[in-house]
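Single chain ahead, written as structure tokens, the form predicted on its own.
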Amino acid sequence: MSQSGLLSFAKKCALYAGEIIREGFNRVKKVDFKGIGDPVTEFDRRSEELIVGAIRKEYPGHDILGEEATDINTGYGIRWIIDPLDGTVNFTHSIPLIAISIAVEVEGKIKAGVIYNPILNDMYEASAGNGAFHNGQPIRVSGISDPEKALVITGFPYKRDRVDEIMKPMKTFVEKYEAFRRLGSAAIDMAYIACGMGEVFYEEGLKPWDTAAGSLIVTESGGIVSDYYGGEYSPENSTILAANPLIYSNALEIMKKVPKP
């Protein structure tokens, strides 16, 4: 099975799941909480059920990891990593910065990734070695190298036990970089870095479904993705740093000072 075939199927799943998310976007939602700041709605669950059902029908032997309790491990060597609705807090407040994120991992390497915002109808995609695209057009990270002209994006983990550690790099970035943003969806954050709409993204406490697709889209658009300390990216990492290559080293020096979680 080809990378292009896997990518095409991932896009199809994202588009169908997007219909569910659009259906619920402007509705009053019943919200449950998995923890503080970690809501879930029926639309998260329905989106995951649709995507998982489609994958199991098309690729019955594949592994699947999804945010909403899906964990199918057959040992096949191909794993689908799914966030059926990234940015659920935004979704519950009808803020349109949300995404469906689907990645395909083959023998431990991310080979295809899709991030789809069904409200803005933005599709970001990549397959390994073939570049990254936004709505069919090639994308590249920005060419900004001067921190005073660079925009930094971050997110806050659900666990609130490292507030002091989280605030330290934020203070440095606010002092030394042009601008600082918190958008509420790691998938959207990484897609925007890939498009050159920001220069640096960092966050800790994320899960594989938050970053798997975005990591490939960033690297295929010319960016660098690692942990806070320059280590190789893995979906299981507890920290992530993504940046254009001209400013990555500067951002890395800031993040290296953060104590390890």
Second form
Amino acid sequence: MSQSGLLSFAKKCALYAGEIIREGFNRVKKVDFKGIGDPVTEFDRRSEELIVGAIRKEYPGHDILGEEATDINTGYGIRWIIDPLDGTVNFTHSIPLIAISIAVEVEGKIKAGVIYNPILNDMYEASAGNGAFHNGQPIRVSGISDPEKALVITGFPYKRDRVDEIMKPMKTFVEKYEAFRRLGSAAIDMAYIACGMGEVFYEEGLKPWDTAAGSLIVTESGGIVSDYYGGEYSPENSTILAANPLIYSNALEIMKKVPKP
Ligand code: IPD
Ligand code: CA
Ligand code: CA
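Structure of the form predicted together with D-MYO-inositol-1-phosphate, please, following the form predicted on its own?
Entire complex below, previous chain first.
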């Protein structure tokens, strides 16, 4: 089973799931809540069903972790990590910054990843050692090293129990960096860092499906991904920092001051 075969199957799944998401985008959606501020729609669920069904058919036996209740964990050694719709709040408000995120982890390492925005028709993809691409064109992180010219992107967890800790680095970035954004989809945030549209992304409380594909796309485009304290990226980490290598150390010093969750 080749890395390129896994990547092209992940892309195919994302394109098909994109049809479901597009179908729902301009409709009035019925929104259920899994927790406070944590919405889900029939389109999140249908997208996951389609992707999981396709993987089960093509690769029976592979493990699969999906946000909407899929957890097939047999210790097979290959695990698909899926966010069937990242940016559900944007989706329910018809803001077109949303994505389907699919990663393939082999023996604990992310080897292939796709992030697909079906509304803007943007496909971001990477496989380990082969670079990252946006709609077929190679992408690189930006070469900006000066904080005063750097754009920082973040997101806020649905759980609101660490608002003071979350505000701390935000204040420093707002004071010292050029600009600060909250786009509403961690997958899109990371794809934009990979393309050089922003210099630093950080967030706490994310889940494996939010960051797995994005972590590979950022590193394959020349960026660095770690936790807030410089520790190696793992999908299970509770904090993430992604940046271009020229500004990473500056951002890391800011993030290190955040008390561990
Ligand atoms: C959310 C988005 C958002 C981030 C949240 C995530 P969802 O994922 O990625 O940008 O700030 O923490 O949970 O729920 O839309 O798939
Ligand atoms: Ca998500
Ligand atoms: Ca989701």
